[in-house]
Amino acid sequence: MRGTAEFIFTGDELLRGDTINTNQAYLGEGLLDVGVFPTHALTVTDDREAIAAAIGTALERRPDVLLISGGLGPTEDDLTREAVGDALGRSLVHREDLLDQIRARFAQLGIPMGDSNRKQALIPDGSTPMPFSGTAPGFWLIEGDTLLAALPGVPRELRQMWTDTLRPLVLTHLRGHENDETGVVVRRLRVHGMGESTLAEVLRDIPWRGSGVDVGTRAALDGITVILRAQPDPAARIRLARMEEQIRDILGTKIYGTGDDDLAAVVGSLLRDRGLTVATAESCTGGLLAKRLTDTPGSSDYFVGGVVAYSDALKTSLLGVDPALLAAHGSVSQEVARAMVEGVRDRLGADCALSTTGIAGPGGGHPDKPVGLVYVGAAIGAQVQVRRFTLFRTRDEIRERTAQAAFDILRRGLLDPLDK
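In the form predicted in complex with another copy of the chain, what does the structure of this chain look like on its own?
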């Protein structure tokens, strides 16, 4: 790795469990992308001495970058400015230009500025303020070989400050005492339809040791992500590209996207490219398919609408499912999933359709139809297929996995209409 970084997060809300720290993952990923590897991330209580001591301890390890987040607000619990001053033996200076900017910000929001906000115009002597989108200016300074920067704790403000100001600063700082190579290359491949252990076996056959490329996987409800990371060196990058090719050869269409691609959005793009529309008929997913499809802006181009038919009566009245079919097979059955998907396709006049019916639990299971039994129907024009799944764990997980399975069936059908 090329550089090292440490984080200090202030805020009792993070220690008490009121707030989950999402800034750590965000900054960690951002630093890694510019070739800096974080080694320590400390969350410390809102105590001036404790924060100053933490800064001192971190600086002793001489990281290239030390980021402090939080504690730049106007309250008496906001102590980062003071603690940085204490740790470095620097006084705080009042910056009238910052105060003007803070005032302007309040005026813009139409809120009167309180007296307490005046202290947000203080920064440590010799530091440089960073442009801010909230009311908390950040600042940075060089101490020894370390670039020390203080950022607000509000994720939106922190992210903007990172992107606009701090990321370029980190790159410049590192260039100052090393060569000009850019950072670690990260490649994420999103996979559906494969267990983590099977995938691990596939990856085990790829000779990654000593290649300068790290391979890892992350399993989540939306599938598995393969993460490839190449050290900042051209040879490692070439090897990464080759490994990605190898993995793609093996996994084929099991890879549905890269980076943060969302499966529902991938399906949406395929539909848009082909000029097709889709409708949904949901029982156990209760609106989740429609919600996921419409998470994407512009989804009205291909999503016409959907029906959540939770009761049997509505399966008949809204989707035209024959009551005799419901009586003969029960609502959680291959036959009803098929009738639902055909019904919604025809009644809503869509080219494609998806249906779900199952038992999401925790109640409602029977010995022959246990919790987790789910049927998913998919129609592409006149082609209809229904698949049966047995899913595990919580209601949420069963519903999320059902949605992913449904989207993936449609995705594969659109990629290869004959692949049934």
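Numbering follows the first chain given and starts at 1. These numbers were taken from a predicted model, which means no experiment stands behind them. In this text, the rigid core denotes the largest set of C-alpha atoms whose superposition between the two forms falls within 1.5 Å. First, how it differs from the form predicted on its own.
With the core held fixed, the Cα of residue 343 is displaced between these two forms by less than 2 Å.
In a rigid-core overlay of the protein, residue 392 has its C-alpha displaced by under 2 Å between these two forms. Once both forms are overlaid on the rigid core, the distance between the two CA positions of residue 117 between these two forms is 2 angstroms or more.
Alongside the form predicted in complex with another copy of the chain that was just displayed, please also present the structure of the form predicted on its own.
Left out here are the partners and the other molecules; the chain alone remains.
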């Protein structure tokens, strides 16, 4: 790492928990990728004095980069501009060019611009506005040795501003010229099918410490990402490539993609490459498999359709599940998951199929079949397998993890026959 950074996030909604702060994770990872290590992050209430004090305290530590997110809107509690001015002893100046851009944005959206939006054309003296995608201009300035930048709190707007403007600015500030080669070389390996603690044990046996390659992990609902970072010089690139090869050799097919690859999209690509189609039969996931598959443009090449059969009656009438099977084993069972996947495969005429049935909670469980019990069926032609899972956490998380498990079973089956 060649620099340090600090974050200040403003907003009562963040402190109350009404809004989850996803911006910190996004900016933190973005800064690491250009060689900047975040050392502090603070969330501050919508109070002008509190924000200004936080800015002053951060600047005393002289970070290379100080990012402030939120408080750039038109309302009375949007106070970042004023707080930056107070902390730096700079007055706010009206920028008519900014006001023209804000007017144009409202006209483009077909929404009348209110008088309150005029304050968004005010920025601290000596600062430079950043192009915006919403209606909140950001700005940046240099204070001492620190690049200070104010970004909107809306994640979509913040991310575009980071990508289009701020990332190059950070590189320029730290290295003196805009050149991505002065950042950090990053590889991300997307993993499914093992827990984070198990993966940590695997990585512990790889001699990456002191190699010039940093290795870390990030766990999420869609699996674990192994992140490798190294400086961009030729020798470091070679070490990173060797480290990646070692990890790939160990994890094998547990790696389903790289970068930001989505598992459902990876499955779609495998189906398209093999000229195969897929159908879905869903109970507990309520259409999530179909939704994930069709999130990818061009999914009509391989996705024929799906059936959400939540009730036993629809499992019988739409998927052909034998009522006697339901009576003997219950809808949440290996036998019913198999009947569902075979039924949707045959009735929709697909080459492959997936089925889900389970108890997503928070109620409905009992000792024999607790909340989180899920069965996933997968068919590739005549080959069928059913996997049993016991998942935890919230209803939404159980459903998301079920979908991810289903796609991974199909992915592995497409790479190797299911009966191996």
